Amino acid sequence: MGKHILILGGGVIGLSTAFACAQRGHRVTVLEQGRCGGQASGAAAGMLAPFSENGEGPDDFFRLCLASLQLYPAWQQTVKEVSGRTFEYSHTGSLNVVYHESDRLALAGRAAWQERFGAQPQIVEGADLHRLEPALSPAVHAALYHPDESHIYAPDYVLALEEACRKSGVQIVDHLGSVRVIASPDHRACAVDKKGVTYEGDCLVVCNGAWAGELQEALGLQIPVYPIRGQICAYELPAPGSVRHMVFGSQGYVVPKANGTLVCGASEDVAGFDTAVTERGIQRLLNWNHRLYPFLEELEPYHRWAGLRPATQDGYPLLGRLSQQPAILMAAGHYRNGILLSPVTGQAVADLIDDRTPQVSLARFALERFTRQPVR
């Protein structure tokens, strides 16, 4: 018999989550203080790639990345399926380009180490770099172009999983404004919303991304996860393919989409918990992109948006049990990525709630890392 799972926050990963532990035939209530999706999820480019977000090394983190990435095909199917509603998954492949020759053996220090991980980079330029994206300015030197990364139209994504959470008899419960966690000495989840109605079951999830530091005292556990604002513009491209690949540079992004749009991305500030797009924000992007892409000087973007990124204090996610109190588990801090990591996410969550160890090793996104002492 499946247990109760409370999922706190309707977001791409309490969303994920949540169907996650429905088709392990959990019972399953998602409680959202908004509308689901109304922040960072929905307002993503949607980038399935931890070869070009992660040029670093293959850290603990990549490999979360790595495993989300690989557990994508099935994941996706399956939502399109359950939901009977479709959202654009393209693999057009990436470059990440660079404009001095100096910094071609930065491109050949990453790919060497990523090809250990299955990918098939390659370093292009000259006319091979333009055959491949003929419409990149000439400025451009050289890029590592990984065929294998992947885009997803986020706010598709983001719809379809809610109605396959809806179809897997999952109930969302939304536009409840806060929700207090109550710690319960039965060890069981508890949560009550702002009109009082409470609601128990026998795990929570907290998956309210930029919120969760809020729930610092009735954790008892340090919680640094700060709202970033990240803003993005969207431009209609003047033809069909003249941007052939998700494109990244020093200074950001850009993604073609199905619809004939070209994502710009992202400027980003500390705001609060202000969503408002500001000229300043935006100008940011407009001063580089046409860099990488002449064309774009002459074109104002068509559409401007904001959303709000949940960071920590190290970047890396919150993910795990809580050791003081069980049946409380987190899922929280995903930054910018979020829509890639959210099948390992729901997976990973799932399997602790199962008492399964999970595909991927969680030790270095333990909840405790942070607190050295009770939070009064």
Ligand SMILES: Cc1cc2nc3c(=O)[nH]c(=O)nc-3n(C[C@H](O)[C@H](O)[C@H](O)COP(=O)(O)OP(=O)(O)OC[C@H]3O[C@@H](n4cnc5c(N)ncnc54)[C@H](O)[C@@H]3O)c2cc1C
Second form
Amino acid sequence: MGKHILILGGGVIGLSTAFACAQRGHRVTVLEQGRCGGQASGAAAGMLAPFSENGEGPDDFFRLCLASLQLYPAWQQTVKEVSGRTFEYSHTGSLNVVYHESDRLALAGRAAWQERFGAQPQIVEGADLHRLEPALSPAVHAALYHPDESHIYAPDYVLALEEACRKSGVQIVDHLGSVRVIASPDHRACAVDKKGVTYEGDCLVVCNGAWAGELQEALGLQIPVYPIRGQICAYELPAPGSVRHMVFGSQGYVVPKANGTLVCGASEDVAGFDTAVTERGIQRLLNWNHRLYPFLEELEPYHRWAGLRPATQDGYPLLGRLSQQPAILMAAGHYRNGILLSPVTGQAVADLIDDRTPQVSLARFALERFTRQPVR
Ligand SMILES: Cc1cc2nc3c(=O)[nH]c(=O)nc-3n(C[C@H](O)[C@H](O)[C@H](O)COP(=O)(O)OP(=O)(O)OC[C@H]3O[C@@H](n4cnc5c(N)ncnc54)[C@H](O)[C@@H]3O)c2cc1C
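Output block for the form predicted in complex with the ligand, input the form predicted on its own:
Shown next: the complete complex, the earlier chain at its head.
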């Protein structure tokens, strides 16, 4: 018989975990303080770009990202089928651009290690680059092309995930205000909402994104998760297809969406839990955007927004079971890649709940890694 699983937080990580658990026959309840997808997940650009996001080298985090990219085709199809909703999933490929000959060497270094992971990266320049991405600024010297990177329309994906959860029997309890985790005497999992309503389950998965640090005391764990605000904007493109690929540069990225808009992001500011959009934050994006695409200088973004990325001290998420309280698991701190990492996170947490070994090693993401051991 399935277990009863409580999920704290209804962002992409909580919903993916809920969906994966429900698919395996567990009874699942999602506890959300506001609206599902109303925080970072609904604000994301939706890039599924493990090679572009991990330029340095193939560490465990890169492997986790790559495993998730590989799960995406089947995962997004299942979400669509179960929810009855659709969302954009586009295989545009990506270009990582440089402006100087001296930076070409760095692209070659990235291509060399990424090739070993089946990326088929290519350095493109001159007429070839112009053919691939005609509107790109002539000041761009070269680009590393990844044909396999893709993106989704994050707000629609999260809505579909929520619906897929509901259709799979997941109970979603939202607009609860901040829900607290409380100690349970009989090793079960327990949470209580603002009105004092108590929820009990066989286990509880903490998926509350940038707010995870608030549970340090309750979990007896150091949780160095911080909100990093991302300000982002979107233009209506003058002609369909005027931007063909996701393009990454040193100051940001652009993502052409199937609805004819171009999403351009994103700032990385420390502003606490403030999700306001500032003139300064957006102006920095605008200054950079037309260095990539000169035609953008004539345009104004039609939409500007912001979200809070859940960053950890070492840049890696917290994924696993709490050794002191085995009824509690955590999946938080996905920083810039929570949309990409949603399938692998959902599957890995469901594996832990089922006492199975996850496909990808989670050792590097252990919950206790920041917690100082008592001095003996
Ligand atoms: C501008 C921007 C662009 C991004 N672009 C990309 C991208 O292109 N690709 C990518 O992979 N990632 C991207 N990201 C990162 C991605 O959005 C995040 O990593 C991901 O959304 C994190 O998901 P989450 O579910 O952990 O957090 P959230 O979406 O923030 O969800 C956490 C949920 O927990 C709830 N909550 C918090 N505390 C409590 C509590 N005590 N009780 C009950 N509920 C609680 C919150 O209300 C919230 O709904 C981007 C982020 C931003 C801001």
